[in-house]
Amino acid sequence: MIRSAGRELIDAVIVGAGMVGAATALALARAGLKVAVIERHPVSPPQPGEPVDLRVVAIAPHAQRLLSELGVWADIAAVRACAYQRMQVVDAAGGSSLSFAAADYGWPCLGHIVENRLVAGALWRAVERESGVRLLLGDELQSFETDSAGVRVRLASGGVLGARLLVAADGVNSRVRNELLIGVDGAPYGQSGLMAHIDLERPQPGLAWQRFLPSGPLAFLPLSDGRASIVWTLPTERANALVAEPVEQFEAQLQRASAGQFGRVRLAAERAAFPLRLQIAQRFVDQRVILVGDAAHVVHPLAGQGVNLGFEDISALLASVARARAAQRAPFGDSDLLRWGRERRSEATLAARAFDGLNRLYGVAEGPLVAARALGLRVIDHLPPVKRKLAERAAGIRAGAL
């Protein structure tokens, strides 16, 4: 049986501490576990006036009930969180539209748009605060070794850790999963998303707008500052294309593809562009060692839903410590964390399927499917119970979230 240089293991090593590694690591130590983070460059929270991070998600209800649940939500919403009540999808082609307001449901909002960087400096905060967690900082894995009992870490630094159970939440690049030659399926989209913060002069608070152009979706998300986030999926090279552009060009082009949604549109900070890729692990367990967040899977952006993904592997991972406990058995066993595995690649490939299938569907720019698109959207509106559904699976939300 593994041990670590004569001492019993711990729970968990967490290798990485983005949102989902720094998120894994305080729900299981808030679970009573014993756990170790490896990270060698911490997240730091923005502070109340600094400029909005460019990158951001959003997060959906039950993201936001876990988050709650570990202390940091106050957190969050202290700095800056923009609450979104109502989504409308646009089909450019086929010039249908679909809308949803969470009033309809009594909900009190369909999500919160927060920067990436806010959520996972807050967690990390409420890390370095946890008493139950280890930080590793400015170290990094130099190899691992398992067997039926455990998980043998070894450190840059030359430190050596025994631990029952070994997470990746190492990034869509994981090293863990690749030692393992753990396989992906999926491949790169060919596409970028174009991401800057947009001046509105027609601004509509609490809307998350998306209209699904051929070439991909252009979503605008609302900022608590009152402006704008745009993700504009396109052709790789288009996407970079529009990065160098001058400022009036850009401007004018995007103005074109929001079809003047909000009236004149003024850029009012950077443009960056991310490649997009559709990657599943083909497997999420691999005895003592399991992959969440885009260790595990990465989805197309279009619903925002990627990171959502990664907190309900640890909803689901708590879920599975809840009932090894109540039946008296140790956390971590084989059969939990099988079970673990097999929902969650179930769950995630599903999800991911989805959200590509919507994506190749509205790239189709003529001909009878897009007849058929608009029909669709216009009886999904009429047909409440199917509406209420795609609303809940548009947003990210899970039964008891709200």
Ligand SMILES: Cc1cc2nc3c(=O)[nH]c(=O)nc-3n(C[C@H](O)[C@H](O)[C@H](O)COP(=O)(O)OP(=O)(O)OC[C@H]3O[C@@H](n4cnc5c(N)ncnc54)[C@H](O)[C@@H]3O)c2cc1C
The other form holds:
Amino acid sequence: MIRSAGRELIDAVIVGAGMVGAATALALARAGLKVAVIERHPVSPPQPGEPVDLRVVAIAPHAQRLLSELGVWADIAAVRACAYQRMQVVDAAGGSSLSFAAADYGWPCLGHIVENRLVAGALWRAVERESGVRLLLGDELQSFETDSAGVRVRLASGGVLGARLLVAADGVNSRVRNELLIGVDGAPYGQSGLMAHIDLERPQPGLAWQRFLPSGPLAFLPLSDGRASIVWTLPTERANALVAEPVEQFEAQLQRASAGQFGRVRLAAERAAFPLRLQIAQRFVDQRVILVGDAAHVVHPLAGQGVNLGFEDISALLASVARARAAQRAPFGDSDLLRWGRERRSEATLAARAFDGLNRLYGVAEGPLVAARALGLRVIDHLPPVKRKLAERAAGIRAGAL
Ligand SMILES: Cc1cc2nc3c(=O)[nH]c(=O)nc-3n(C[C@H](O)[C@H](O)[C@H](O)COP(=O)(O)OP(=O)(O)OC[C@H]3O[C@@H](n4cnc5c(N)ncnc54)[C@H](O)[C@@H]3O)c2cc1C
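Since the one above is the form predicted on its own, can you give the form predicted in complex with this ligand too?
Full assembly next; the chain just shown is listed first.
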């Protein structure tokens, strides 16, 4: 039976302190559990006055709520977070559009655009202040053993940790998942998401705008510095070519792709392209190991839901801990973990399929499907109850977390 070199087992070891792993560590510690979290690449959070980082995410209301409950949202917002109150989706080939406004639902906003590094950094600072957590920065998972009682984790530094649960929050290429020989469903999209920050001639504060082109969607997301962050999905070869293109040619192509929505566009800083894939682990639970965040599920970024699904994993884990306690059971019992894994895999699969379907649907450039698609979007735009359901899903209300 697993024991940690004579020491008692702690409740959980979390591998990876990206946004999801760091939030898992903090959430479990706040629930009174003893945890350790290992991160091999510490990042420093951006400070006010520093340029906005390239990597940003749209944080949905349920994720904001989790971060507020963990006491870190105020720290994030104090540096910067840009709320958006309106969202517009435009079908370039079909000529129709769909709009959402937070005011229609009595909500303050539909979400916030925040830097990945800022979210992770704020969580780390909170974790460092927490007594129930060991934060092992600059260390790495070397190997692990697991049985029905727990896990033993060996670190690159030579340390050994014993725990009742191993949480793999180690990202898309999860080593833990690979070592457990957990296969994945899905495949690379052959598309990349080109990210850049753009100066706009006609900024539209509070608007998240996405234009579906046959080559992939182009999103303009508002930033707190008045610029926009773009996520431009393109076939990978074209995305890479655009990253290398001289600035003026890049701007001319972006100008065309955005159909002049924001007037003249100018590249503000660096550009980078990130390969996209659909990937769902075949199991989220294996004995005393669970997978969360990108280690478990990677979805197309067109709906801005990737990390939000990871935050839903955590909310569901907290609910599972609470249910176990209410029934006077220790958290992380086998049946509790299996239930958590089943529910989370089913949610993630549904979401991944929906985003995949949209990506395929809007990849069609001509023919009867384009007309049917345009009509469908127009009809939905005039059906407030359907729009409300879509907005609630995006906000995370279906997860019961809002
Ligand atoms: C172009 C693009 C746009 C996106 N836009 C959005 C959006 O708008 N909204 C949204 O919700 N999501 C978005 N996403 C998805 C989002 O970025 C990811 O879902 C999120 O970053 C995943 O976080 P994570 O913590 O699960 O994984 P990661 O951020 O990958 O973190 C994993 C961590 O584990 C560490 N690690 C790995 N292996 C080890 C090891 N052996 N030992 C120790 N540490 C280890 C790594 O150093 C890393 O810090 C987007 C993705 C892309 C590509």
